[in-house]
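Given next, in structure tokens, is a single chain: the form predicted alone.
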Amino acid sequence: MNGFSAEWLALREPIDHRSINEELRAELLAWVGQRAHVRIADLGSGSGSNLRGLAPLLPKSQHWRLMDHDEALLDHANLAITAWADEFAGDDDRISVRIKDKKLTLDFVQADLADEPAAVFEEPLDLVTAAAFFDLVSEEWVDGFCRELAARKLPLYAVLTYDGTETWTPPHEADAAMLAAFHAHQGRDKGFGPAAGPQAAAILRRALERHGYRVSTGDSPWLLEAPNRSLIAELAKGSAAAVRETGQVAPEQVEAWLTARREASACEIGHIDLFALPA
């Protein structure tokens, strides 16, 4: 799967955390209930942002399997989580940390899930999570993953799946052409076959429902304004780079759009959160 830099993930983390759909998170926490211990696999875990957002809300005893193809990001996650924790002990592959009254055991698992979704389930689990992951994988991969998930009757909590909607302020004449080209790039193979891109949440929902899951979804948009200028500028830069690769927009138009967008006063990027329980 194509990689993401630790710097980009750190820049987006505060926005990710504040954008999570609270109703869907409440559904997850209601499912957790009074459990004393929970075992979680986090797909495409990156630098550990999803763990840092969720762990303080979950039971006092937690076992996380952070799974990513990028060994450097897993190393970064190890460092970032130990710096975030109140106490830690362990080594490169497994650490134990304390966050206030929470005790977490973490395994860092370097895995390429593209060929075998069942690798997610090599150890017993109670919950599978992912953030900003399913828009990168193919519909075929989603089908295989949901089949394996359903065979084990596990719930899925997937947040911040890109839904294809973008609104920039002020408008620019190239917005529509740039977005169409960006969507074309989103559909390219990210290592899992043709990516689901903006259709990912709908594809994931249909696959889960075919297996008898009860699925809830809710919006989780990024709402970016002047205090988020750095993220706006990096977002515009990344979008422009993707569009250039498609060749669908004239280079001078891409540059004009990028110049304007680096100074945009606001931007809304649509995402969808999903929580699914087996029947």
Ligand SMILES: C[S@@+](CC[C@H](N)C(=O)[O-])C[C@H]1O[C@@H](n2cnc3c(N)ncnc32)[C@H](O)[C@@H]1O
Contents of the next structure:
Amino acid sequence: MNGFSAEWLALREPIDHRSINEELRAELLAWVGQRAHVRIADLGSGSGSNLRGLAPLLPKSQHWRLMDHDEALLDHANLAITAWADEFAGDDDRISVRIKDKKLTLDFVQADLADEPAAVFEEPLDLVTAAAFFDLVSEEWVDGFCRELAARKLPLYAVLTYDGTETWTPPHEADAAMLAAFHAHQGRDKGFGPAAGPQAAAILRRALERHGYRVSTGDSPWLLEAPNRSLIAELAKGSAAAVRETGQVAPEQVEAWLTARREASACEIGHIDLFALPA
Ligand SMILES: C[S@@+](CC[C@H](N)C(=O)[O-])C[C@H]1O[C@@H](n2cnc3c(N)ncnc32)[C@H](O)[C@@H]1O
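Starting from the form predicted alone shown above, please give the structure in the form predicted together with the ligand.
Shown next: the complete complex, the earlier chain at its head.
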């Protein structure tokens, strides 16, 4: 599995959904209130996990713009959403689906948001959301994005932003060195300039507050145990690969850590959810 393969996103989807911070989601739903229709952009939408988690809770009529630079993931999202829906109609770029009593129209928008951040705001919106996306972007990108968001007085619901905390059980002597190297890799350019990585939620909060937003955050950790063995193993593999690229940990130490971690009995990975409302 590579970085954002459909297989990796499918493996994490049920864990992502159960990890969402309930209080923050209640704040979002209070904002939704009696609205009959919402128009939403989902940044870095991958194969549509964020939509599958949120759409059943939102108003009966919804329009989604699923935005990603990866065309294969957008195609995968289209297939996965039509398979999940009770009914669907449409073609490659725009579909209509019914999920129980909800009617959704969806646009699949292929856009490199690093190069064309303005693409987010090309059409009228009520809400911007993203899942596991903001740790990829740079502080400079966050500043520009928040300026445009604030100019349109749009709320932001950004969930599952990695916060840099990891606790593996049982502990391993290389944990601290591996985590430090992993964070160094997290800060590398992921296409948007030096990535915010574990600082992303704090950077986002500061930028939004500068524009007068009221920002709430809450924890949404992955709590993984024996039944999540395949996700634990993939996570360990991905971390080890990132650490190898940094060259900061001796190769034999990386291998010893990976062997132990594939068999870890539990692991907690910290994330932060954020909901921000304009003044
Ligand atoms: C960790 S995945 C999260 C996917 C999805 N939101 C989810 O929760 O399953 C990050 C997503 O950001 C997308 N992405 C990365 N760089 C991007 C860019 N420059 N423009 C648009 N999307 C990008 C990736 O293709 C991937 O789908």
